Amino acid sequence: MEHTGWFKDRVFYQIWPRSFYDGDNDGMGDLWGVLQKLDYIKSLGCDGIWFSPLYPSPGVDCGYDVADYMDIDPRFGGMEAFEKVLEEAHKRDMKVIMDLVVNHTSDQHPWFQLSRLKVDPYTDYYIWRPAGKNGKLPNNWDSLFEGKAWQYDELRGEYYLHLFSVGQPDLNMDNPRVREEVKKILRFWLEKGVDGFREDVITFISKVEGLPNDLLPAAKGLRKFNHGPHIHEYLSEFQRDVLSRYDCVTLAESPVITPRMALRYIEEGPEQEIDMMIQFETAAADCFLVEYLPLPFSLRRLKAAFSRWQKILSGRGWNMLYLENHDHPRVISRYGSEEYRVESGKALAAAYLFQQGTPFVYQGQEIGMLNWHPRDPEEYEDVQTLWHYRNRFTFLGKKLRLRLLWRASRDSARTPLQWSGEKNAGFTKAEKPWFTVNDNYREINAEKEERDPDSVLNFYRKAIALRKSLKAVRYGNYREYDRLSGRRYVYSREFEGERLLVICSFSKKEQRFRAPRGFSPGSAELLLQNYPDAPEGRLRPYECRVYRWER
């Protein structure tokens, strides 16, 4: 079937679903809440939504352990209630892409269960090794999450690999009969009716022959199980067998990635395995790979990993772009200020909107939520930061560990979504929604920034509705200004006598600004702005503009 670029033109919406709106009122968000809330989705330009895992799972890592691929956990309204959704959706020129998770599954899905007792043909679905010399394990590699990536399992007497948690342990990719399983997957809901998935880790499904040991002094075995040696061999094979015959969507979620090695997958042409790459240098400009090794925000670092990824892909494959999603803390509270929310949540949405690609929008985004700051570690859920808070810089006192989990939890994305100034910020009628509110929600809620026309919501509104209308944005040539500023993040598009400016301040003080020769205000259009007025020659705290002129 022809591929015909569709998502090109669209913007999505991440839903993290069990935090978006609780439509059966039983303390957990679910897709009886999302088919209420389509309209609002529609109403801020976005007619695309990526759902975050639905399907059966224990929980212990919020729906990325797997237990059932091929059907929706009824914590959410089962089945019935997806298709409803994605029913309505459609309706109103919306896709759907799921989460597609393959790297691993939970302990509890069925092929793990037979797997432990060798059952045929389950047995090597996983990773399994007896221990190494001396009792030890089989490799010195390092889970993602927690401690070491090897468990002992006692009814099979051996070790199976688990990169993430210890409840998912990870598929067996070079046994053709789990890739044939996947096969299947991606059948099964492109049959239903969805139009495509983001993969998620899909670049760790192929590790290094022998499972060799890592001499890297951290996060050893990254090396070996990301790209690897049959990456490229099997991501080719899922999209001639299946994937080339739908006109479906990909996006591939791969840490410690540049441009260049992302054009291997996306690169358009024959060879394409992908569509679109989710890239962690844009998220990284206030630590050091992860949040947990934090760093000052750094424009600059912010500013050269933009222009990298929109030069080197031009012409070649195409951006995805975000600034949020469920694995990163609230964007405002990194790169902005809590101070300047409104601002700095507005010039936020300013520099990336306008570049090319498919842009996200995370919930809670549009709306310039904050980190949650609980008062006790113990209040978060995640796995992955309740096993820093117990096991990494335990020599810090308590409070200055709760000081880095404040800056670095995915937690702090994953708070419910504050729709109103009500109890559970309108979240659920249920007495306790199943994680805790922000404080703030009083203050920073949907229905207050509905009111509202200068609210970050409605800056986002506007912000889309115009990137959609110029036609610089999808096909302009990207160039960046005043590189070198620590303060100022300029950039500009350009096609068919058609430029865009957008200007951008990351600073709490006022500054002096010149526009790049070539660009006179004077003769231009302003079309966005945060701020009331545009007087020439500075830049108050956080300003942004967007400016057009036409040859």
Given for the second form:
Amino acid sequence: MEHTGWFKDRVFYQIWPRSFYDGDNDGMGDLWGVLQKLDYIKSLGCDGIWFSPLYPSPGVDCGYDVADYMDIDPRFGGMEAFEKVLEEAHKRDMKVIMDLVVNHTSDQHPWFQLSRLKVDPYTDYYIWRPAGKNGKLPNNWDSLFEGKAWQYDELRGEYYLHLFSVGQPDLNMDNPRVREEVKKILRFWLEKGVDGFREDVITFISKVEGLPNDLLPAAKGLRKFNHGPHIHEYLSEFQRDVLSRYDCVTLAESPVITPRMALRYIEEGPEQEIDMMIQFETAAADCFLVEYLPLPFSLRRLKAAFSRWQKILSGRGWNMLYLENHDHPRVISRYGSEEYRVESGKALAAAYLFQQGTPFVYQGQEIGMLNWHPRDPEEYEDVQTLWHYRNRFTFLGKKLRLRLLWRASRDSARTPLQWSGEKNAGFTKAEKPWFTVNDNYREINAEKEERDPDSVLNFYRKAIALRKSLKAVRYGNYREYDRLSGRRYVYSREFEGERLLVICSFSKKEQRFRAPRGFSPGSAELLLQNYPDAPEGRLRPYECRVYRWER
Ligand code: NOJ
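Swap state to the form predicted together with 1-deoxynojirimycin from the form predicted alone:
Next comes the full complex, and the chain you just saw is listed first.
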């Protein structure tokens, strides 16, 4: 089937179902809740939805541990609710994509239970190894969430590999039967009418043969399973046998990847395996690779990452643009300023929404939600967070470790969406929501944002509408100015004589600003801004402006 590239003109909204909106009042978000909020999502200008996993799951990793790929968790409303949401979304011309989690399953998945018992054909569905000499682990890889990457299973008398939590055994993708299962899953959802997939840590599915030790233990084994030897073969197989037969989109998550490496997957042409890559470089401007290794925020690093992806992919592959998702703390708290929440929330929006690519907005980002600061570490839900707290940097005092979690934990962005100033932020009518509501909900909530024409929410609406109306955003050249400035991000987009200039301050201080050569604000049209006026020659804290002029 022809691949029409429809995703290039859309803006996606990411729903992390548990915390979005509770429609049946049991305390947890669900699809009945989504149904009630479809018009809200559409009102942002978003015409696509990515659902984080909705499948039945024990919930060790909030749904990223799948126990049944062909169903919807009853807590989210089951298949009935999903079909209704899909139908209603399509009526509104909104596309729907699912999370495809096939690097691993839940340990409760029947395949795993049968594999433990060595029942064929499931015996080799997972990566099993006997214990080494003197009870040594099969290799030195670390799990990314909990200790070592191996867990001993009494029933089978062997170790299984789990790159994530103990409850998430890795599938053996080298087994052709497992790949057939993946294709069945893809077909099942595509036949149901979904429009594509976000593929969870998909670049981890092919492990180096023999599972050798990683000679650099700090790398946790990553070099032995990220972009492994058969990755392109397997992704091409999925593409050839299933995906190419539908006009669907694919989005691959790759925790460690450069734009040049990404082109091996997403370069447009007959060999293309994936449409867009979820990279982590733009999510690491205040840390070393992961948030648990914090560094001061560096605008220069952020800009360099933005520009690298814009330039290297230009004309060859398509960018996926994002500032937040369920794996990272809130962006205003990281790259902006809580003190200048509204101004910096808007500047951040302008910084990414006018780049080339398909933008994704994560629930709550559009109303400028901030990080959550629990007093007690046991309030956290996330398996990675809790493990980190209990096992890492234990020589530091409790207070310091808690502060690190405030900055680093994924739970910082997983609290229920703040719909109103009512009890539980209007998220649920149940007595107790499944997870703590951020206590700033009376100041920050969708209802309040809705009423204020100058809110972050209304800025997102304007910015998204604007980006859709400008050809230069979809097709234009990208150029960065003031590259060395650590206080502002300035870029232009140009297409057939139409030129856009985006200026964003990332500073709490007022700064002097000289427009790039060839640009005169006097003769340009100011399309979007986050202050009531636009004096020449200076920028106020977190001021942003988008200009257009004809050449
Ligand atoms: C990446 C997902 O985004 C994250 O939430 C999850 O914990 C891991 N993959 C494991 O599935």
